[in-house]
Amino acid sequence: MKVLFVTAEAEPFAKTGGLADVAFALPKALHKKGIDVRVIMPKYGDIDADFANKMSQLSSFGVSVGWRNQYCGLEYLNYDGIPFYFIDNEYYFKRPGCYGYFDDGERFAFFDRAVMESVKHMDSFEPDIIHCNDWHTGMIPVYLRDVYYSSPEFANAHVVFTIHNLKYQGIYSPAVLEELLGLNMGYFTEEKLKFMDCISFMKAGIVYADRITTVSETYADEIKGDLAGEGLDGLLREKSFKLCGIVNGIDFERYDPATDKNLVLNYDRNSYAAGKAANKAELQRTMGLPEEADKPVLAVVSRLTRQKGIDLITCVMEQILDTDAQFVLLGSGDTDYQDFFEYYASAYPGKVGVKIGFDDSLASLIYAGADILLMPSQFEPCGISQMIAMRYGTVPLVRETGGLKDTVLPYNKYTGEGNGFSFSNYNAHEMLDIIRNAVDVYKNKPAFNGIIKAGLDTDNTWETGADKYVALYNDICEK
């Protein structure tokens, strides 16, 4: 089985969100199962020079972008046993960051066409599966059917299209069909790519892929409804016969408190009490909080956006601080939220510690040193922070949506079962009630340690998810 995994970002080369984690961890898990999997992505200007200097150029060729013929270099690097290919074009990709440019439609039209052309230069690699991810890759299944259907490299190729976040759809003027994509206006229909008088790269992937997956079972159900369907719920209900949810995992080798160099004391399941105590003290020192071992530390590691439920926290921040908990936050996003938390850090120096921005080493310390991780997301296709938290012995407190609902079993005080806390409705006071409950349970050390151990024992590896993807790939090829 040969799989070409196409992504706009991948760890450790470029990351803006969870897609990057999946684009490394899933291929790694598939490789261990004997799949010949190769990852292809843009060569961004931000890729660390240590990686860029180790890449070797395999080929260069022209790529059609409408009426233009643009340069494309194909570069290669084997990282941790996984072959990575990089699409090189400095005009499109030698910029800070990955997205957010006025010409993103053109950039990823080029990228999708370049991926198809690149297969011709991959040393007799003829994919059985082209695994596309999110809107940036949505035109690949269209190209496979319209342009490359007779190419021998794609004689046995089928497309899996994974939706990581339906909110971002790649919506552009219909003019890009001919001007950038080299497709005819026959694609501008409701049955094909038309979406609200524009065209949608996301819709292209949904319509033309052989199978569609999302990153959790609950999210697969949610996007078929009007609240989470982002205008595509009707289409997704129509295509439900080829839609399924496969929950993400995390790389247990990367996220391992026993080996994490960012911790002051490493630990495993058998030594978590001492390990977490030492890292909690270090976290409190780092965030300027009193070193009080008996105070629960409530943590947020997140983008500061409404999607992440930050408005729920701001709504009841005073009441949260009335509990016995210290509050720490690491993240960046909307300026209003950043200003809000920086104000509270200055107004409550003994209760609140805030770091605006992102810092991998501090994130690890928070996962290891905090007692409770708060994730009150408005929607969350999968989420990995709750899984990392459990891996490090920190108890997640989440809203029951998407992958949060699929991975966090709420604590039952009567049976002792559960690996976290959860609340159902998108309501600040319902969240506050669960926070108060979690703080109360924290004081009951046997009960709270039982929740920690349940989290440590939860299998959030990619093992199960990779098996499901292998079964899906085989099913597509057999049919």
Ligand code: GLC
The other form holds:
Amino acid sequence: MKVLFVTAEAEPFAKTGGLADVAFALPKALHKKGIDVRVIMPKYGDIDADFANKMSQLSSFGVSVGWRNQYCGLEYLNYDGIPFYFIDNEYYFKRPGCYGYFDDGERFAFFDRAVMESVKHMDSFEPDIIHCNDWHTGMIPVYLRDVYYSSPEFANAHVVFTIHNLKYQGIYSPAVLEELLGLNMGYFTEEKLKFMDCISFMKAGIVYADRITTVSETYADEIKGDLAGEGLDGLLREKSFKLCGIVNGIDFERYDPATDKNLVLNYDRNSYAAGKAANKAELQRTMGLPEEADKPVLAVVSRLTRQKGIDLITCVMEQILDTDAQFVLLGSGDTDYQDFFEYYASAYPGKVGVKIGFDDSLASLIYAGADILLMPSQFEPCGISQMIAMRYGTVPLVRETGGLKDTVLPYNKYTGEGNGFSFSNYNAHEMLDIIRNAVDVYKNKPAFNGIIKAGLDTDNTWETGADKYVALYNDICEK
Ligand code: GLC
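Can you switch from the form predicted alone and show the form predicted in complex with alpha-D-glucopyranose (GLC) instead?
Time for the whole complex; same chain goes first.
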């Protein structure tokens, strides 16, 4: 089984969010199961020089973008046993970050076509499955049918399209059909790529892929409704015969408190109490908080955007601070939110510690040193932080949406079951009630340790998820 995994970002090369985690960890897990999986992504300008210097150029060729012909270099690097290919074009990709440019539509039109061309230059690798991810790759199944249907490299190719976040869709003027994509206006219909009065890359993926997956079962249901459907719920209901949810895992080697170099003391299930205590003291020092072992530390590690439910926190911030907990936050995003938390850090120095930015080592220290991780997302296709928290013995407190609902089992005080806390409605006071409850349970050491252990024992590896993808690939190929 040969799988070409196509993504706009992948750890450790380029990361803006959870997609990058998946684009490394899932191929790694598939590889262990004997799948010949190769990852292909853009060669961004800010990929670490250590990596860039080790890449070797396999080939270079022209790629058509509408009526133009653009340079494309195909580079290669084997990382951790996984073959990675990089699409090189400095005009499109030698810029800071991955997205957010006025010409993203053109950049990914080029990328999708370049991926198809690249396959011709991969030594006898004819994919059985092209596994596409999110809108940036949505035109690939269209190209497969429209342009490459008779190419021998693609004789057996089928497309799996995974939705990591339906909110970002890649919507552009219909002019790009001919101008950039080299497709005819026949695609500008409701059954095809038309969305509102534009065309949508996400819709292209949904309509033309052989199968659609999304990153949790609950999210697969939610996007068929108007609350999370982002205008595509009708289409997704119609296509539900080919849609399923497969919950993400995390890479247990990448996230391991026993080996994580960012911790002051490593630990495992048997030594978590001492390990967490040492890291908690270090975290409190780092964040300028008093070193109080018995105060619960409530943490947020998140992009500061509406999706992540930051509004709920800002709404009841004063009341959260009235509890016994210390509050730490690491993240960046909307400036309003950044300003808000920086204000609270300066107004309540012994109570609130804030770092605005992206900082992998501080993130690790928070996962290890905090007691409760707050994730009140408005919607969350899967979510990764709640799984990392459990792995590090920190108790997640989440809203029951998408993958948060599928991975966190709320604590039941009668049976002692549960690996976290959760609330249902998108309501700040409902969240506050559960925070108060968690802070109370924290004082009951046997109960709280039971929740920590349940988290440490939760199997959030990619084992099951990878098996499901393999079964899906096999199923497609047999048909
Ligand atoms: C997106 C989603 C997140 C998910 C990740 C990986 O970033 O917002 O919930 O965990 O993709 O699938």
